[in-house]
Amino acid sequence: MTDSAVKEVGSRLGMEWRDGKSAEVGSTRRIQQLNRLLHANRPSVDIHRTRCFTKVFQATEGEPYIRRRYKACAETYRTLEPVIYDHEQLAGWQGKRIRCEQINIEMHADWLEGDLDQMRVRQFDPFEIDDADLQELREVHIPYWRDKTLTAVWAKQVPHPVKMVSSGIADCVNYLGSAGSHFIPDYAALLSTGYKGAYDRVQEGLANVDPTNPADIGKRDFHLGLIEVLEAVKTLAENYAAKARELAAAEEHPERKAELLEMARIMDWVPWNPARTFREAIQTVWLTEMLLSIEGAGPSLTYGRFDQYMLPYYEKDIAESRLTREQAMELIEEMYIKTTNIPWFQSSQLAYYFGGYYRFPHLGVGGLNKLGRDASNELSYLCLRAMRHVRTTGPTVSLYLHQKTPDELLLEAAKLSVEGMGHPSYFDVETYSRMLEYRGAGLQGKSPYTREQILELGSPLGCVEPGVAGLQYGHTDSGIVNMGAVVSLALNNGVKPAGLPGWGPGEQAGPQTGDPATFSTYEAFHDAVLEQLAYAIREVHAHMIVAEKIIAEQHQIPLFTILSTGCIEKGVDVAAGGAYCNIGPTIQCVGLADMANSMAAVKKVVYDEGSVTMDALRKALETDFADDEELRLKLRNAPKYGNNDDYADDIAAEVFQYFADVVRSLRCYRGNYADAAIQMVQANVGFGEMTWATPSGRHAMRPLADTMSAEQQTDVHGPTAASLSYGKLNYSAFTNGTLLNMWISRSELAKVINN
């Protein structure tokens, strides 16, 4: 096929996706139509939340910050317009359009002004916006908020704010721009009591506030604010019930009229009251996910172990002939569509690192129960099959693997893998259990979780981070350290190479670790690299704990607090440390393979073979190998991580452990210790563009290695050898999670499954 023919086919397919034709997939006609509706709408922004926050904050100048935050959240929920489309059974949309996102003006205003004119056409993740809304943002909201955002306040309190958001070496921009994220509510508890259960506990806490006790200062504002927020959630549900009845009165089709009346009946009951049926339970879960996405700006608002807490409602309805398996799967598919409908709204810079609009919600199946027995059930299979039917990007359906996982469930997961959508993700129960056992506890301590809590409530959240439903809170994708850039600093005595974008090209960006030409041994070079790495880790951490303090003081999040165990009883917002286990801010690394391969190449060609001098290597790197392709190929042929070669793999394992040890030695503002992680998504591309040529033979400003995977096109001995390399790393040391991406031919995988 010619290039022009390929482009024509691609354009036609793109238009089909835009007008919904190729998106009409799902197990029923209803789901097909909802899927079409989803794909027929471009991502857009809504400023309802912004209007509410500006209105409340302008009217409450001088009042306690927590009172203002809670009032603004309550105003947002009680006045949110109820929107109901044809075909849907689950009520709840986060804005006036499908695929719209609310602007969190108190976090977005400082960068939003510069993005407004390009919002519809920017290179990564463009958003539609009404002309009137754009003008209102520019004239009313941004002027009020631009010097009050978390980033603006933080920038006045730290020594190197610009360096920490645009150096390409270490940054914490995601932490400041996406607060309110990475959270698993205790859905089992919520479903058993409804929001009324939380309301009763808050009322009890308010009655116990002692105005003469210094420890209770502020708790009255806390409890009164939560009462207002809970009442606002109740009002929102009542508004949806009224809207459904209004539509039913005008509906001529008897079947749809009955569906709308059923929706009204359900919204009259939940989420305020305990769920009694599968339909009521999934409605409560969905509406909560939607509200959390409005309250927080960040990603990874996670369903957790959906097949566990939903099972009692499913089994009861099946036994009483109130629900069929097909109807349950249809509701799950609708929830998948609505989950995908919520885009992540972020700056142009962050969209470059985390592009694709995706907010990284997880939905887990399988695993073990608190007794250590296999926990898979019929819902586990339905959740996997639902994704095969509906084919949405969200949520990330994940399978929790263990030695007792049934072969039938593994086969069901493999069938989904063959679809090529990236579902499901696979997590080893024992590995993430060990991560949770030492979560936030430093090098010598243990987390407060019991083994039973980990097995029953533990599940991945976000991309790969380990979490425990209702018992944990903290931003788990916070600071990022570029290991590839660290090698460049070691080769330049701490100076960032000239010619790179962002802060500081040609400036001292790291410690002076010496002229590499004077390093007579590999050990001296090795020590310089690790010193640069430790410096970058500590510097980003120092900036993040200031951000952590500001978030605790100025970004209270009432629904997160209500859904976190113990916060109501303590009278402490979850952002201020009210969680059972506080974690984060954490520190991720990007470019593990680039560092390992660079160090292995220097060791091989400079010190072991002596075929290249350090001066010659540095000159070749300075010119990006412009005049020395022969040397670049020599470096490319040096041992590479990912081929079951201990020469490179041992270096990777060492720096992997060293990174984790330095990170986990650092204490955070709320008393816990930092956790180490592998940076996910396409950050390797953005950080790669800010990284000069490396001794691995990689050209300047090219993508770094993806996640903890081998460097692109260097794992040349197949997936088995690569897996053996990966198995040499101590994953448990990365208590904030690890991520490995491996690509296997769909046709080859299909052959295995079919055989």
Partner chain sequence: MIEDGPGIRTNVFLKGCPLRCKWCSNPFGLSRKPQIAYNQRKCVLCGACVAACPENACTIEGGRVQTDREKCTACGACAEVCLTHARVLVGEEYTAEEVIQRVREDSAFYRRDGGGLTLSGGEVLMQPEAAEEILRVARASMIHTAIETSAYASWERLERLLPLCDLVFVDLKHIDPQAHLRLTGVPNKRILDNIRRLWTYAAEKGSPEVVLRLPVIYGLNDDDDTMKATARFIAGLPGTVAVNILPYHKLGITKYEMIDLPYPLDPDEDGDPARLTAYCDVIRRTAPGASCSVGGGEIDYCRVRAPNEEVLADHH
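Definition used throughout: the rigid core is the maximal C-alpha set that superposes within 1.5 Å between two forms. Please read these numbers as outputs of a predicted model, since none were measured by experiment. Positions refer to the first chain, counted from 1. First, how it differs from the form predicted in complex with the partner chain.
Gln123 shows a C-alpha shift of 2 Å or greater between the two forms [criterion: core-superposed Cα displacement of 2 Å].
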Second form
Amino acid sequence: MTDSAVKEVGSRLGMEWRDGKSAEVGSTRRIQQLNRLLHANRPSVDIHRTRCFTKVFQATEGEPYIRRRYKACAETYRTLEPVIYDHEQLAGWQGKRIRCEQINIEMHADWLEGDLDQMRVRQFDPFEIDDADLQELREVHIPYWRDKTLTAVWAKQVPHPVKMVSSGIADCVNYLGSAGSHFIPDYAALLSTGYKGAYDRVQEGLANVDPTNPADIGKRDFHLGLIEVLEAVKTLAENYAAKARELAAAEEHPERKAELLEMARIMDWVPWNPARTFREAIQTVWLTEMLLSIEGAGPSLTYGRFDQYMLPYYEKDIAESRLTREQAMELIEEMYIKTTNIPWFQSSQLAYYFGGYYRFPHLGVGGLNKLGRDASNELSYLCLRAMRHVRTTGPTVSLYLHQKTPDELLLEAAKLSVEGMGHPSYFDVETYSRMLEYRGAGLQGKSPYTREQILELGSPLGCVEPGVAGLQYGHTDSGIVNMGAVVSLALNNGVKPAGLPGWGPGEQAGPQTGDPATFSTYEAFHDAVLEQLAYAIREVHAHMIVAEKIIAEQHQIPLFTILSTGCIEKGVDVAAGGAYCNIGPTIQCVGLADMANSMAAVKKVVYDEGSVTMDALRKALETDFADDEELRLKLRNAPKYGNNDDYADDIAAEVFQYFADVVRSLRCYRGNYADAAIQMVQANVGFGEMTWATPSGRHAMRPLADTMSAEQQTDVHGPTAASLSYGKLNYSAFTNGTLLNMWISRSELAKVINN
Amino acid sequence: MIEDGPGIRTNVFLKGCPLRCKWCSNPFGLSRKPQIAYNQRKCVLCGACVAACPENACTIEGGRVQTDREKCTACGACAEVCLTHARVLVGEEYTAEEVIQRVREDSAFYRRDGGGLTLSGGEVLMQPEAAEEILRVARASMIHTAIETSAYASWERLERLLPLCDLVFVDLKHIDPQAHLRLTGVPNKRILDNIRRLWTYAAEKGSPEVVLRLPVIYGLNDDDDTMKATARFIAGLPGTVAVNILPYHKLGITKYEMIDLPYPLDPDEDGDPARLTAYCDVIRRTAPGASCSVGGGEIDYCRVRAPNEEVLADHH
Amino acid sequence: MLELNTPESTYQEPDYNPAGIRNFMNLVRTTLNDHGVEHIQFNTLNKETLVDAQAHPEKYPTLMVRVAGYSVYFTDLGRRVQDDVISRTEHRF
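Can I have the other form now, the form predicted in complex with the partner chain, not the form predicted on its own?
So here's everything in the complex, that chain up top.
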């Protein structure tokens, strides 16, 4: 296809096409109408939260950060406008409009100004905003917050801020823009006590504060702040109940009137009190998910093991004939729609690569219970089936697969896979459990989790990161090291190749590991690559722990704290280290296959066969193989990771392990060790554009291999050989998770397109 | 369920076939010898093969590499230097032990759905010792074993393999002797005899599982008389006869080009799917004891394919 | 199989290929439970569909693919990201 025929569509146009009937799907008319409503609305910016934050912060200059943060959050929730639409059963929208984003001004103010003009019209992820709000942002809020954001404060404290956001080698830009995320609340506990239970515990903590004990300095602020936040959540529910009654009074249709009165009755009770029914429980969960999305800036506020903590309420309602399966599934579908309605807000530059507005809260089913028995149940099936009906992009529905998981549930998941939406994700229970055993604990230690805690509350969050509900906090989506770029550095004595965009083309970006012409053995080359890799890891870590300190001191998050086990009793905010298990910042790599394939190709062609000299290789790389396609093909034909060929797979397994070992030897601000991950899928395109030609035979600026998957088109021996290759990596060492993509042709699975 | 095949399988193609079916979808399996295949779409005309060929069998003519098949000894030198894989050596020599090693690597995938090894071709019975050795070792490792055969060999040759097989697929190309000779190059008496003996053997011993496959080729073996005669033959076989009707497909056409063979059928004609179900109906009516299904062709049973077709040298 | 009575549903089950589904389940089980890979996710479209969706995006407003830990409408992706998704290896059993 020629360039003139290339059609860049983007979400702006995509949304126009999806408008109306095309997205009107679901198991009932109600769901179809709500889905239509979702797709008929364009994402927009709501500045309610921003206003509350500016107002509170301006009124409290000089006061402790924790007091100001908690007050600002309380103000936001207390004054949030209740909004109810037709057909709804679950109450709660995050702002005035469907698909609005309550932007976290204290995260975004430093880059927002430059993006404001194109915000409404940009091709990828445009956001609507009222003229008056736009003007207010520009004149009031951005000037106040511009130099107070995490990125702005961090940039003044670290040695190489520009390099760490734009070198394309090692990077923490993603981390700086999304604090308050990647968290699984302990929903079972919340449902059993309601927010009232937390309120009682905070009151008790306040009574126990000892003003003569230096350790209790600031605890009064902590407890008083949480009381205000909890009362604000109660007020919000009351406001919703009142709004539902107001609408019911004006409603002529008796059926809808009854629904609204039921909604009012439910909001009178939850989320303040313990849930008594499935409907009350799912209402509590949704309102909490929604509030967390307002409080934090990040994209993964995770539902966790929904089929476990909801089961008692489901079973009781079914037994007492208060609920049918179909009604439960309808409520789940409504929650999926409302989950999808929360957009993710990011800069124009990031929107191109990570476009589509999507947050990724996991909702998982299956797995084991704390006694090690299969935990799957009817709700597990309903959660998977609901996604086939409602066809939303969120949440990230996942199956936790164990040897004991029945084939029947795997089949239900497989049928969802056949739908072609990318749902669900599949996880191995034993592997993420092992990751959790060593999470945050360094090379020698063990995490504080017991096997029972892991089995009962463990589940992935973010993309693939192992977490434990209520017991773990720390942002898991953090520093990135580009393994492809690292190979280039080793071949250039640490200098970033000229001709690349971003920070430092032609600059010394890594250590001087020597002129490659002097590498007389493969081992010498190999050692240079690993030295560059270790340096990149250490450098990004050094920059991130500073950010972590700033987050601990200036980005307290009250609801996350309330929903974390033990924080109230300790009197410590979860961002400041109050969690049972602190983790992060973590470091992930992109381009594993590019590094492994590059090293395998050099080993084969330069050292084993000796058919190409290192000098010739370097010259060919410098010109991006412009005059030497033959050499490129030779490199391309060298063994590649993903074919069950030990020649390349051994190297992949070795660098995988090495990366994990270096990362896990590093200490973090809150006392834990860093964890290694390989998770971020589209990063391979953006980082690829920052990466010169590699000895794997890949051209300059082309995408890297995605995550831990084999390089594009090089896994030529089918899915079973690829699976055998992947089986050679040591997953226990990647304590922050690994992501694997595979593409199975649709015609293998079904005979007709069902769309 | 037999009509969908047992699990993920590792398929080993043995080169060499005594039949020359006009619809053969795997012409690489015809010759017993290794061959050089050439894919023009991948070729960049770099000339490396011309320089590398010790027999001077390669020339660049008319925008493609021409291979003098008389001169070519399939030494593989051209494939070795071909960086775009336009030239590949079809058929490599393996010992039975080497083959079984490859099969064992996939064994994790056999655990759940009864997958295993399938010996295919070509014609398995053209390399009886090798087939026997591979099957014997696989069997000793409790790997599920299947063979696909035309049954065109002596009964003794086939019989030797039967105790080593869990599953045997036999093709019946045409019930009429003259038509069979015309379409496949060989008469069908031996095949029909072997099928009768095979079903008797399986019924008496209770093993192996046997499946009769009927490739249906438009206009060649799908007329009403052929269907009825075939159904009567099936009705005469002992036990419950599993029949799998295979629709014609043209997936093999490019392979003919690659080894410089003409495609024997009209590439533009398609079969009529209604004839397949009609065939099923005829068989069900005439042979009520048979279970009949329309299969998805060869891919139905052979899930994992080795990268190149494999040939076994006489390895004793 | 869980029976659900949803008469108003818009959903229609596709015509499954049972052998393919079994192999798919086997692949997931073996890759996770035997080989110990932590996570796997799938795109299950035909390449031609994605290529056609680039040429005629207006026909595919609700076509989704998996990109990261989330699913996304294909039309909403940047062209270079789309190209990368298409360039991955499409496996068959």
